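First comes one chain, alone, set out as structure tokens in the form predicted alone.
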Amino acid sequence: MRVTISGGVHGNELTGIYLVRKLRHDTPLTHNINLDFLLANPKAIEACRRYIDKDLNRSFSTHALERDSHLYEEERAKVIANRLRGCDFLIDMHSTTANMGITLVLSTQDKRSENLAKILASEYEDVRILQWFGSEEGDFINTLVPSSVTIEVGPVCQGVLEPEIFWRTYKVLRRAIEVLDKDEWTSDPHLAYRIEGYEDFPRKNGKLWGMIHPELKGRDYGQLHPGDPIFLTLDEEEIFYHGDPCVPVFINEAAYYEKKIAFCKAKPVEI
């Protein structure tokens, strides 16, 4: 089985580059599985930005595939398209400013990738299973493979290594290494939380008119209900909650500011 580790898809997420950096100089021994390392996005990295021209994460519809473009990360994506023909299952690491701890984001509910992050939140107690099954602005690198999980740390600022989120990821990394390549199996259910909306920031004649409210700040993962403070506004108006009862996540993160979204909306559910 070829197994794919991506960093650097997001140039400014400093964390997946340096992991994969790392795992490219000790490699670890593996017997059942061949390591493939990418980093996705050069020109990015060395910019250290989100990205150039075009959020690569989103790049990789078959319409964006197929047809001619001017922009970098759309011409990107067709090259990492034909670097990952062949490759079985893809771990892509990801930073974020939100306080995520370490969330395993599936794209699809396939057995291998549900199984993998099934065994690693079983294993460790900061992390936790995120379904998010594709986004309206265009495809993730995700739908490229059969099988993936998505890495997700947090809270880091962009363009920085925070050590000890660093050091834990890599540890869990390894194991997800050593579940691969044992080919290690759970019937287990487990927790997962899946996304279903998103909300967006107060704004006023489409300009950004708020913030996220204290009392909802750092609590990823936690309960929302009808209610609740979300926002305060400019006018310190406090804005509350208004819709079902949900999980928020990814609260504040600074690359969704241009997405239009301060948080998503999720719920539980069991794999």
Contents of the next structure:
Number of protein chains: 2
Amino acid sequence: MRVTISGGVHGNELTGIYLVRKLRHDTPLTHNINLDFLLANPKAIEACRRYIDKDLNRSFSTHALERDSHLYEEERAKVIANRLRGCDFLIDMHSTTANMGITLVLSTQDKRSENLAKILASEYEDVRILQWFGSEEGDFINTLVPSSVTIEVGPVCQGVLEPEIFWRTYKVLRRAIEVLDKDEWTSDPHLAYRIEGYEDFPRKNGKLWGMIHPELKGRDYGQLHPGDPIFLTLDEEEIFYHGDPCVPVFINEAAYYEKKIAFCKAKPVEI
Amino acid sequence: MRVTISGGVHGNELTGIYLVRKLRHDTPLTHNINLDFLLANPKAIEACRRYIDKDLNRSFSTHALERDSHLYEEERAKVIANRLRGCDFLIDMHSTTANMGITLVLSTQDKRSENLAKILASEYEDVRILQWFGSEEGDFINTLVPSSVTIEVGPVCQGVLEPEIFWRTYKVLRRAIEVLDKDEWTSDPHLAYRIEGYEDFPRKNGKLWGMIHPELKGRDYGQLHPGDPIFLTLDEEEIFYHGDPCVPVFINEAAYYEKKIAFCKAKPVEI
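Could the form predicted in complex with another copy of the chain be shown next, to go alongside the form predicted alone?
What follows is the entire complex, opening with the chain shown before.
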């Protein structure tokens, strides 16, 4: 089985980039899997920016992969699609400014991906499973491979290496490699969360005019009920939540301001 | 007296940008000063990046202001120099990923700047004064005006509005405007810190190969002694401090990785 570990799909998420550099330099011995390492967006890594022309992790739809493009990331996506031909399992490393702990994002419902996520989540207290079945903006890198787990860790600022998060993630990643190498399986069900919607920031004439409410800040994976405060406008007005009860995730993720996402709304499910 | 409040010299430091937007919309009444607001780097603000071509806040040396340039920030610096002609006092708003609280950076030793900083630092527990008399990279925006205070607030990630930091800074900024408007003066001395050197991250073949040690993380304005751990390499080796005792500041500031600064070394002084 061929397993690829990628970092730097977003060039300013240093945790994943340096985990790949460390593992390349100090590769774990495996018996049944072939490990391959990928720094996905070299130009963005060099510039320490999320992307050069567009979000690489929204550039993998068949349409984008087939057309000629003047955008760096759309050309890079084609190179990566070629590189990942024959890859059986992808572990894609990301970080977030939100208080997400170690979140294993599943963007498909295949057994092998779910199995790895369930084993890791059952062994580590700070590891959670989140299902996110795609974005209207374009397809994730995960759509190129039969099985995958995206590891999102936070809170950590863009452009920063944070020691505790780095070494905690390293431990989980080493265990993930071991599970795949030993072909361990579990039949136990596990709690997961599924993203079902998004909430935008308050705006005035289309421009951002508020921020996350102090009471919602850092409360990723908590409970959000109608009437709870979610935003504070620049006029110091509190804004309260009106939707169905949900579990907020990716609260105040820097890269989602431009996507008009202040937080994502998830529901608990059993997988 | 003409007072300019600027934000967005760095386009991804949202605290200052939104403080300027709020104050433009909801301008405090003043009797003796004229307030002017400046969003300094519009293209970088639009892109939510620190800069487009080079750091604007290192682009104000006479040499840079006089030569023709193909760099956006060097052209923008000329426009700002013109705009700040006749400005008596500049308050320039920044944010940092380091745990700097509210730091008033003084880059000159003039009485009016020191006076404002001393009044604010004496009234608020989380406000400190830091002297930083310039960078070899190029001159700060402050060199354009006779008096100025740079307000650096953190920890806050690039590209993020953080509610507590925003409103704490807003309070201090409103008080700064009041002090200037009422022309209040103090003759009391106050503790300040002066930046006297820099420490780079561990590197291997010139490339970053380590991170801030967990024991140094967030310890801005603490005491650093020879033998204290400062870095952890990717090989899990601890690196200890060898220099003179100092007060570390701007520990793990995202924007300083490219400047080869892991933290700045300061000394306490009385002003």
